[in-house]
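Next up is one chain by itself, shown in structure tokens, the form predicted on its own.
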Amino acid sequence: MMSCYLLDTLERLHSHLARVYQIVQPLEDVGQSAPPLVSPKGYFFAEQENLFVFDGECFRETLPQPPPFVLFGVQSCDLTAIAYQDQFFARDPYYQARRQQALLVGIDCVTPCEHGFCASVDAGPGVKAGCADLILHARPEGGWMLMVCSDKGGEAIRGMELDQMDDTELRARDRRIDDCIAAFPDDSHLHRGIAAISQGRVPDQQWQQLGIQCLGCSGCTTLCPTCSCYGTRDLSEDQGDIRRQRFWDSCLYESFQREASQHNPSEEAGERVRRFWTHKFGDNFAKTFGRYGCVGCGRCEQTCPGVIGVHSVMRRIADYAPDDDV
């Protein structure tokens, strides 16, 4: 069960935190209802990096060694998201050296924002107690209520002078949270294109014409929050030595599934779309990860210069739904 205090100013933290702990705040003014437009992903899944370095005799492993860190006041849909690629990089030693000294202090969010659906995808507005280390929460009288949800979170706040709070605080945080919810706009759509998706309703001429309005900028798998295609490549360096490297790559990409036979599954546009959103809504992994693969920040469609952000394609897909989500 969650410890829960009354904090006074997020400055107070903030300072015994930086003690132990780098501070990295993705939010310019924590408690914004709006995530920052680029996810926190990179922190533990780096846009580049080295995997190992060949000298001609030997391989040497270049795993970071990065000081602990605080990722302070990330979201719901965000912590979700890292909590979605904790299982997908669980054997990954470059993501797990970054991700082990890191501690993930969480803000509950309680107004919607202009494009996320969180609560449509169990993603939010409330921080779960698994996806957050500590969480924090705007209370309307004024302070924060501060709830630890991990040993490391509770051995970072040691020293502190802190009064405990009662059930009756958690009960009240879970009413403004349900009011939050309450407040989102109607995400019928969402449901609709969901099914349409998981069902295989969606026609191959519906997908062709989503394709021919995606550019292959791979703006909305940079931003995804969940998003996690890499690629690598070998790089000479001028003392003979040679690098391999990882990469942020995006399945938008027409040569990302090229053989090298230079046959092409994905060839076609469409193909390479409808892709993209099957791995976010197909039931087969929701079944691996115990969720879809979108937590709901709407960042696809803030950033789609090709107008086909999630509710952009949901809206024209909802008609492909089963009678029975009518």
Second form
Amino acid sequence: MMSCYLLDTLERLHSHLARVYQIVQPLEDVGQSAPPLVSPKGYFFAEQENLFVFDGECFRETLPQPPPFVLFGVQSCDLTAIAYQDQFFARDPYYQARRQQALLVGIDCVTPCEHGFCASVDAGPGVKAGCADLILHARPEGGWMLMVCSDKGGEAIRGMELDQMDDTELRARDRRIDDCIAAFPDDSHLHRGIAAISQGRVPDQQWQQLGIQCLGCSGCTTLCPTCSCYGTRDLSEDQGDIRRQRFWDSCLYESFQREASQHNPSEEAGERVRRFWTHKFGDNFAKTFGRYGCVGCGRCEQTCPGVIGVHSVMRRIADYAPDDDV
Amino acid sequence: MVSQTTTTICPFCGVGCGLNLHTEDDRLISVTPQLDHPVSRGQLCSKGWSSAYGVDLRGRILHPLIRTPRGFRQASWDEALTTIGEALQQVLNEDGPMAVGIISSARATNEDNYAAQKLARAVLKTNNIDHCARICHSPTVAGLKQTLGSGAMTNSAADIFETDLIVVFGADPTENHAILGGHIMRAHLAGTKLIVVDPRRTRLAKLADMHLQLKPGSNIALINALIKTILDNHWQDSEYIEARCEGLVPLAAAVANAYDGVERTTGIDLETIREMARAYSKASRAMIFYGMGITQYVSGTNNVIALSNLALVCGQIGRPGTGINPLRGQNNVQGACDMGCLPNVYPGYQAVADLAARDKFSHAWKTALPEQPGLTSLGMSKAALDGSFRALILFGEDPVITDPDQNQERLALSKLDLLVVAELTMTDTARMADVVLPAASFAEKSGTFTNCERRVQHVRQALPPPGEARGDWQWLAAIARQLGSDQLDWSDSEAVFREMAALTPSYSAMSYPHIDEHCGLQWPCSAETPDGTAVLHSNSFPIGRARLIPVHPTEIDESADAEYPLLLTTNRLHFHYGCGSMTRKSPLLEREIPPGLLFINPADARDLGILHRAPVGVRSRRGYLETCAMVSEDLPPGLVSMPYHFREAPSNQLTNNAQDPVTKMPELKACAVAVEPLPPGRVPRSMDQLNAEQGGIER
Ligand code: SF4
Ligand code: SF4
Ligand code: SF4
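Moving on from the form predicted on its own, kindly provide the form predicted in complex with its partner chain as a structure.
Below, the chain from earlier opens the complete complex, with every other chain and molecule after it.
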């Protein structure tokens, strides 16, 4: 059972945590309804980073050594995505070097955001206990509920002298989250679309039609909090060193899977679009990761110049869903 | 660790999307779109997303370089400027101001371009100033200036969502202006009718309600037939023509026989022509977008006039959701033109030939100005070949890669006594320079860009210039000082802008704070329209009444024949830009270069025995290159296409230098070639290899 405290102002928590942690606040305003334009994945999985340097004889490690930091005020969709990435990068030393240093402070959403649908994919709007160290919840009557959901979280607020709150408060929080869920717009196209994809019912021709619209901009994969593909390259440095760098890649690029022989199993844009959405909503992925790859943040809808973000795609393929799945 | 976010404008194309640059300790770490930008609304194309790689310090020129017999050596700014100053002075003394000139850059800021033309006119005393619009949209300026009085996009990007019909004529906006192309897709999906006229099956053509796959170079034949259909059926907007246009009678007479042979010339049947004529004339609001499929022909100016005729007879200019809208390529080609980086006009298109305009600038700059009209960039190359043009300052352009007929261009540049090139990285053109100057990138300077919808936007410095690099107007000012002039001694970019705005009527009510307040201002922005103008020509045209001017079809200069049986056209790929000197620094975009660059129809490929991705040689009357073939249904039989960004296989080895008589625009969109398969498994030789092996020009 989580312990729950009353916090009068965010500043108090801020300044307490700042004694140990560098504070990073991805949101302009903690408590705003929309998630930030950019997901927080880059704090752990850097957009460009060095893997090692080879000086002709030895390899030099270039593991990052960040100071302890706190991501202050992360919404449930993004926290669910971090939990997903934690699995994906479980044995990646670069990711883990940053992740180990981080304290996650979640913030519950109580109003739906424009393109979001976390509730439809079990990723919000209330922060799940397993996804954060601390959770904040704005009380309509003023002040904040502060829930502690890990030892690390408990450790972080030690010495703050906060009043404990009782179950009625936690029940009130649940009610407000339920109200928020009820306020999301109709999501039947999502459920039908997911059914169509996970059961492989969308014909190739439909994917090809959608593929025409993909400009290969990489916007969706850059902003998507669960996308984790990367490429590597070796750069020669001035002193003759070779630096291996990895950088975010995008499976929507034509060349993503092109082989040295020029053979390319996904030369067709439709095939790449299909692959992207199968990774987000395919049953195989759900089995591996315990959930779908999409956390409902809606960023791809907002940023796709080709008008094939999540809602647009799901509306176009919803009709392929089996009838009993409405 | 100091993290900062700087809002600025994408440096890659005329859409002018809003970018946030995120820096950490003076290093650019990532780029994100601006959510509240009026055009891009939180979106970017692949070039915008990758712009962090473009300013990466690897490969950047960090110090001035001077050519020696053994290659370049590093020099101080003092030494470089002394060398430039002495050489310029010598040429000026010996051959006068017509022997020197400047080619400025449609990638540079308005401030840089204003400084470049002022250096040419007020200090070097020559009108030899030009920029690359010559190879993109000079026919637009020349054509629309005659018919409407202004050569810019008449409407705004936002109008895409306020129209009933979009006609995309010889343009590939999802590749070249991706975010606008995306807007067109979005509007179309929401019910706006879409007609695409293009020899190639472009992305939009695949989605459109109608695709007219006309034969290259038959634009006027088609447009005249459309106008004839409209007039024959009385679908024109007579009230509008009566009130706002002149010249209907001669136009009607000129199109009277437009059906003769039109199906054969264009490859489009009359029924389709009729359908398009009806759709366009009957739409309550219809918007035309066009691109280089209109301008890059010997008939470029007339093509533009023909389109303007079509829009005018249907009354489709002057209201929201209508208009004739050139899609200009580079991020600031509109601004470079506005700033007077053209041999015949001062800033704001005030004619050099007009005595009053000359007096105005002469008075403002307190110096006598040259009367003699200047040379275009191609004119400078020609004059260099015969020795009458001897010193050139050039920046932000790589004409050796992007100009038609590379071999001529190389020869011309090699004849110069002095070639000064300011660049970010060693381009092919910079390699030919006598002095190379290290330039600052868009992220390292401040100023303004003017996007294709005439929106003047603020570019803000996010990083210090690396090494000894300087912004363009700053080194231009240093050259002026070297020649004993303080004409370019401004305190900062804002001071340049203030001087320019005071002399440029369409910019006169603009200032940096006013631009910031409005997220950019669209010109004309003057006392009458202090917040800018979204739609041009609402009540009247700058020339009073618009002119309908009869134009007749001109055949392309070089048709396919027995020896060169295929027609080659050029295209662009959305993930590359210009000569690729910035975009190719991204490992992702570099990888996106297709395995082959010659796009060919399956039937032609079969006839020639060419397999998908197999090596081929391509020859025209002017040159030869090797690449691999991409077999694609997007090309009709008889037509092949190549993108022009790639130095390995530059299509400009092949293209024709025949020019539009008005603007000297070369015919880049059509020339005759022969394609032959190379032995299977052979790796195509790059241009450098071919040159080394064969001593260049001949195979
Ligand atoms: S697929 Fe789209 S909505 Fe789902 S997590 Fe990724 S960006 Fe968010
Ligand atoms: S955002 Fe849209 S256009 Fe861009 S890569 Fe993703 S699906 Fe393609
Ligand atoms: S559309 Fe043009 S301005 Fe926008 S991101 Fe792409 S290149 Fe930059």
